[in-house]
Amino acid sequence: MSTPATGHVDVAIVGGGMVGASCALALAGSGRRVALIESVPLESGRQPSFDERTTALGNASRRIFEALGVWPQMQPEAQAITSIHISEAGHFGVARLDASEQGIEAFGYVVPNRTIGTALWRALEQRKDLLLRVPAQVREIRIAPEAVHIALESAACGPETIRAHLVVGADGAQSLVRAASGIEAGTCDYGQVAVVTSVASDQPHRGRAFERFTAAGPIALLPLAHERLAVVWARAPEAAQALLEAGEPEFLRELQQAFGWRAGRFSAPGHRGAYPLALTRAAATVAPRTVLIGNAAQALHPVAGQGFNLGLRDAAMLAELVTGQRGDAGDAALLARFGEVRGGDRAGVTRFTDSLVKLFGDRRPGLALLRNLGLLAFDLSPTAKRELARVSAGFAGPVPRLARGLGLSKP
């Protein structure tokens, strides 16, 4: 990789993974320094933007990466939800939406990690204007008034030091960038593990996605290309290891009893992975010269499919405001303004993730009725589903610019 020779940049981001490298590559061209700091090695399966998962994009997502030129590397491999399917099982209660009745093409597009990772990858290794360092290890970040001091060491470069106006931690749940800052963060278990994975059908999706919550954990079957479905399946960690051990006969029965057979009889499933899930929220996303974004600000339930579309839009505002500003990149007004415009989306999406979560997992008596009498009203309700399919633009706030399809403005 070709890069500056000067360890001195406007912006060092620390986290490589999807949302990191989204914010990276918006800057990119702006005229700041930047560099991006990574630990994991390309294309590992360590590296959440190259690992099992796949990830829903909602259309504010997908304007954002055709803004940043990265989508035609995307599209071969995106498969458009066309409607989505809510249910509880063993009750009567469900809520359909279908795009098309919304007047627009899909709710959104899911596309594997890895395809992602990959396209922002070999976009910011052709960037010239970016300090690359790949995989390095931070050994210690100091933040003080006029600069952050981020020691790190790589293969490639030895020990050194990255002196920065404004570090932004992209560096997930467990961000060192966060814990240097002094902000605290809270964490809800939700006593779950994810196992994802796979399968076929005998029934052609035609891009239909599923959310089906069950008395042991959500499910959720997202249409992929090929005509194959993605699986999210939240489970009880015991639950869970059980599933990740069985053989695929018994995998496939487990899943099928679920499930049931409305996305048909499954077959072939893929290979199995599984992480824990948990909310964790940071009390700030700003602090001096620090901004948090992704999963380091907050990382959320993948029941509504929400927590990356909600770290993009905080990496596209977060280059706009840099790219849109003379002089300082880690001014106080400017983080404060970040804070300011990102907080009502980010609290928004998290209230709703957290509720839903919590709402479909409560296994009162009663309750079960008031939810199933809920899906059958927003079922009848258009404004329902119309404010619910502007979900994937944001819940408040302005909507940054390259998620409305525009370029980044400089000052």
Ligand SMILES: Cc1cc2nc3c(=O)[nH]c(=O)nc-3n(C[C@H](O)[C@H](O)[C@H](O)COP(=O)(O)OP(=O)(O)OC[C@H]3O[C@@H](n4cnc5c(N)ncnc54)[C@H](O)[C@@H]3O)c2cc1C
The other form holds:
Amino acid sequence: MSTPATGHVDVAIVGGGMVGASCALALAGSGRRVALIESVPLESGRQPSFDERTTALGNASRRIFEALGVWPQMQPEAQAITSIHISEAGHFGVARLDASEQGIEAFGYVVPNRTIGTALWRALEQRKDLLLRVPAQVREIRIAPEAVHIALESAACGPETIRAHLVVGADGAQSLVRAASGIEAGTCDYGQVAVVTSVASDQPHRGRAFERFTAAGPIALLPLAHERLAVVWARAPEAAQALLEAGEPEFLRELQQAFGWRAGRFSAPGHRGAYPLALTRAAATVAPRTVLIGNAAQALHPVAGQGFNLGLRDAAMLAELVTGQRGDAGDAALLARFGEVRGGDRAGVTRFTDSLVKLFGDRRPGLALLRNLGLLAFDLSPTAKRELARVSAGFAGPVPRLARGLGLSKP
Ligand SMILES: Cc1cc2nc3c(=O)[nH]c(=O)nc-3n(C[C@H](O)[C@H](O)[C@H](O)COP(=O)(O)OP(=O)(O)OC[C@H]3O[C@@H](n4cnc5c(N)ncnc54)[C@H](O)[C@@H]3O)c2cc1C
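With the form predicted on its own already on screen, would you show the form predicted in complex with the ligand?
Below is the whole assembly, all chains and molecules, this chain first.
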């Protein structure tokens, strides 16, 4: 590599989106030298992670953000989910989950991605111990036995090479770090595009979230601050395109018809965005001197609102392991331990999400009846509800210290 070595760090994180920025903040103050490289700045309209979407944060994620000191900046825009209503259009089965029945304040909180980004990046910019490179283009990643060499170019510093003991791939589903490490990834295209927007309603939402499965794809309606509802509507690509192009009255009519009247009469739709849906799964999350977290490791269908929550637990556990050990941050035993402790959560949430998409997408005769009996049985079973609430809140498998409200401990 021809560029001069300008930085020597323990950990270089490539990708400063929702998961990479959280990981950098968790590692700041750990005593480790950390670099964060991001190609698209927060303020850019093209920022792919902190965009118009909203994210349903489980209680574990809220605790992690509290422990990182950024929850107070998010809270004014956070709307608590106090009940969840699951149904299938045209069928009898309905399941309801109520936070008070589970003895919790809320199942989670819906926060605009831009609010999350602003809170994380403002906190990162105050950390003088971080090497921040944004916007920066990664030119090459070379993984050698003793270190990783990342050649990049930024407007602020020009061409340079950062040498790291560990490279963290937090660079999304098309991860460059994953490709450089030789880790294979499999993709299963769901043949759906999520149309994302928000609407107002003539009824107060009272913290209710709805998941409605329809023959044409699932619709999630999430309560937002300021009495709006976030809409995530998965449709076949051509139907999604038609929804994007429809005028406002036509769009509202289609949504109302597909969702029904349970959440009131919809009005005032916001900006509409589109996200093609696929399951992308790396064959492994670790390789020599490399870790993959967030979407770089697994990008999921948004039906259960689990992708970021899972990725944030990846980030919290990685920060815990790297902080808790002296010496080489890319040590093979440390990486093996990461793969081991995150394996169960990753496999469980991926399987759960994928099964939900396939179960409710299966149009074979007789299956609708079984699904609806299942929903009814679930509705009548307090144990099943308690277990689902616990798992989807992010308390399954080894729980990272930050998600238990504890700080990270140095050796
Ligand atoms: C419609 C929709 C709704 C969703 N809702 C929820 C929800 O309610 N709850 C939930 O938990 N999850 C949800 N998710 C999933 C969630 O959005 C993702 O899991 C999350 O964005 C993953 O974050 P990430 O940082 O791993 O990846 P990304 O968000 O893809 O961010 C990757 C970052 O890396 C940067 N980058 C990429 N390549 C490079 C490079 N070469 N060099 C430097 N930087 C690079 C990008 O600019 C970006 O900032 C939803 C997803 C969709 C599509």
